[in-house]
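Encoded as structure tokens, the following chain is the form predicted alone, with no partner shown.
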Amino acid sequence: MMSTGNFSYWERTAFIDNADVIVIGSGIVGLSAALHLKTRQPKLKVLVLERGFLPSGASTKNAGFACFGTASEQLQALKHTPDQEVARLANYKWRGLQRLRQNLGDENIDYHQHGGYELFMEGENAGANEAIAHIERLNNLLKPAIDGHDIYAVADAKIADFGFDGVGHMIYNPFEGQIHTGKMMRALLNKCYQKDVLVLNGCEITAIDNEAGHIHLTSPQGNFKAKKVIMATNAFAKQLYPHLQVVPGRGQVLVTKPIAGLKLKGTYHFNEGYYYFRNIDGRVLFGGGRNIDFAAEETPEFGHTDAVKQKLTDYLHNMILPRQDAEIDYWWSGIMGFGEELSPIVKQVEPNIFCAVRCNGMGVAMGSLVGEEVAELAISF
């Protein structure tokens, strides 16, 4: 590794010491914040620091769901959140998805609006009946939030078409879609480069000091300074600010090898959204299962557990692709940020240091607006 005392004058003036704003984290929130800063104030010198070789956390490790919530998830939220707040959050996620598409273009993120489905197993009649009974209520509540559309409808007739085993009921949402999150992040990076945003990878921030009118950042690669800092590290926020109410949640994911004649098209959730799958390039992507052992998955460490891998494998072979010889090609995990409140945390944590974290597993939907919101906050101070 290069000695931190061996930076040249050129390196210091062009890379290290010339930032007006430093953004920590190059995921969807961090890059959206950087992009918005340069759009609003083109002369700002914006530097993004990322600890990983690629964006760490969830932005390139999620399932690529352009979704804003199943009927069961909305009903669960309504049990402890006022109606107007549930509608506001649905609208926020909906607008966030439209902003993502507007900013990057559907072709550049491989967006397809095949719709989303919530599945209920044959033994889950109580949950299915409750969700179905509240469809009219949910549609009336969310219709103004989702551009005047009715959202949810019973779709039991489609179960046989998809070839599922053990699924008793299904609710369809035609306004949800799917993206390729790797392409999304490349498109975001390209837009940032076009705006002269500098992104440095492999640079983990270990300490932040606020003194003498500048923010000083410590990393193994050297020290950085800026007038303002935006922290967009989501699940890893507590490593720098332990008081923030953000709990990491690991999601484990698999992708099969290509499957001839795959019938799936769309995004699918079951078990209150704790399991999710979709089609991608003639394969099935399937993830979830952190509800098997919440404590074990409340970790900032990537990896897998045998219990979750076994459960995902069982569901894949017995429910999603029964009587098919599906082989698993990839396994990985991502780290999301959760909290008891459904809203993200966008605030000033100390003078000239701002955070935008806790997307509650909805970073694709929320991230663009969360980034813009924290950028506006930083500009206003």
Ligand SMILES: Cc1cc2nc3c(=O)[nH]c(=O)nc-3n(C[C@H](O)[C@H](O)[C@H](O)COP(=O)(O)OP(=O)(O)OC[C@H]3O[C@@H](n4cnc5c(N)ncnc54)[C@H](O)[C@@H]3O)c2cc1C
Contents of the next structure:
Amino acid sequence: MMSTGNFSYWERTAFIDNADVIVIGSGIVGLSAALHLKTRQPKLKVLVLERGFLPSGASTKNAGFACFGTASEQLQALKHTPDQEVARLANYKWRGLQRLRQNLGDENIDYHQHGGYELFMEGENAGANEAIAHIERLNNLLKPAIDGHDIYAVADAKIADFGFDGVGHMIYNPFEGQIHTGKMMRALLNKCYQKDVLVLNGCEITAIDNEAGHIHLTSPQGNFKAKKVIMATNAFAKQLYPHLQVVPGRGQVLVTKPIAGLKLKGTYHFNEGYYYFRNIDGRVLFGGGRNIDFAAEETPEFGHTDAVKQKLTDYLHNMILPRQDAEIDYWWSGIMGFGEELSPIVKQVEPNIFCAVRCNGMGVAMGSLVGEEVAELAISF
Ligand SMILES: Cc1cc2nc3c(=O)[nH]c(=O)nc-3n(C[C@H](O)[C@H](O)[C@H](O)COP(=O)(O)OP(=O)(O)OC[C@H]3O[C@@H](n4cnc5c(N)ncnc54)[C@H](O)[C@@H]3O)c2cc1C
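Would you mind generating the form predicted in complex with the named molecule now that we have the form predicted alone?
Starting with the chain above, the whole complex follows.
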């Protein structure tokens, strides 16, 4: 129920009042949670409240890699995480991607499995040697997680095909794919609408109060009431629950103008995954560089820094597209939610209030399952 505003009887009864579950945040996790609630219990009234005109976090700002980790990322994780946990997470991402494709359909999200490549620069032999030496170990560990496939293989012979400069080694993973992130989120929204989920934009929740069996939500548009609330606000989770261990991390991204005769095709990572690029519509999307200044990028604010823009521009012209007149057409940034542990936080934070946050920059892969998990949790109470 809204306590303020000039809302008509019609608006209150058709749009605003009597939600069984309110989901805060319309990113991939929030919408997947809403979708799963309606799939499991079609009669539930589910309302999604989003602060932005569009989703305003990571889900419409990402790179659209359907990936589950480079060899170096897996090795890095193995330094502080038990083997079985690393394998479990790879399997979780793998299953999450299958679920995303199943839910929305490959055509609707522009899914293409062109494979993924990890690049090592000439002179970065230590990292390359370590990753290459551990390929067999990683394949053995992760094979059961990815339906019995060997994942990683050295692919140095293909470096020349892509026209890169300064790349010394390359590891190929044929099971990685790419999507059109915008189309994916529209398809997910459409699926939610089909199931009669209502999504209201421009509605930022500023406070949550749990009183007398109902949850009250405050927003500049007025106050809402629901029996249960799912908080899917990811990097912004601390704004409502300061104790949640979620640290924001900004990612800066560019897309070039179309490039005649573009050779690269697939998803590419380098520098332990801190840089990533891919083809999209005959252009190159390139992002990363958070590691240049972690403190500056640990922010919930969108924006750019000269240092990151400069570094991305240098790599683009000198390594990815050398000797080509690549022009940059778009710049944007998105905010991820990170934590020391690699798994997301899916739990009850108060009676009848649940959260699903912190996909650690891997929410395209994980988000569908994280949403499902929190929906199941909310239903079970
Ligand atoms: C640059 C970049 C590149 C990435 N590349 C990839 C990739 O290639 N592959 C991959 O798997 N993952 C990638 N990710 C990560 C992925 O996008 C995220 O993990 C995923 O989108 C997280 O989804 P979410 O729903 O948890 O969060 P979000 O999409 O951030 O959604 C949270 C929503 O909550 C809303 N919100 C916040 N506070 C409030 C409030 N108080 N009231 C109402 N609404 C609120 C926000 O506006 C936002 O829309 C990337 C992320 C970025 C930023």
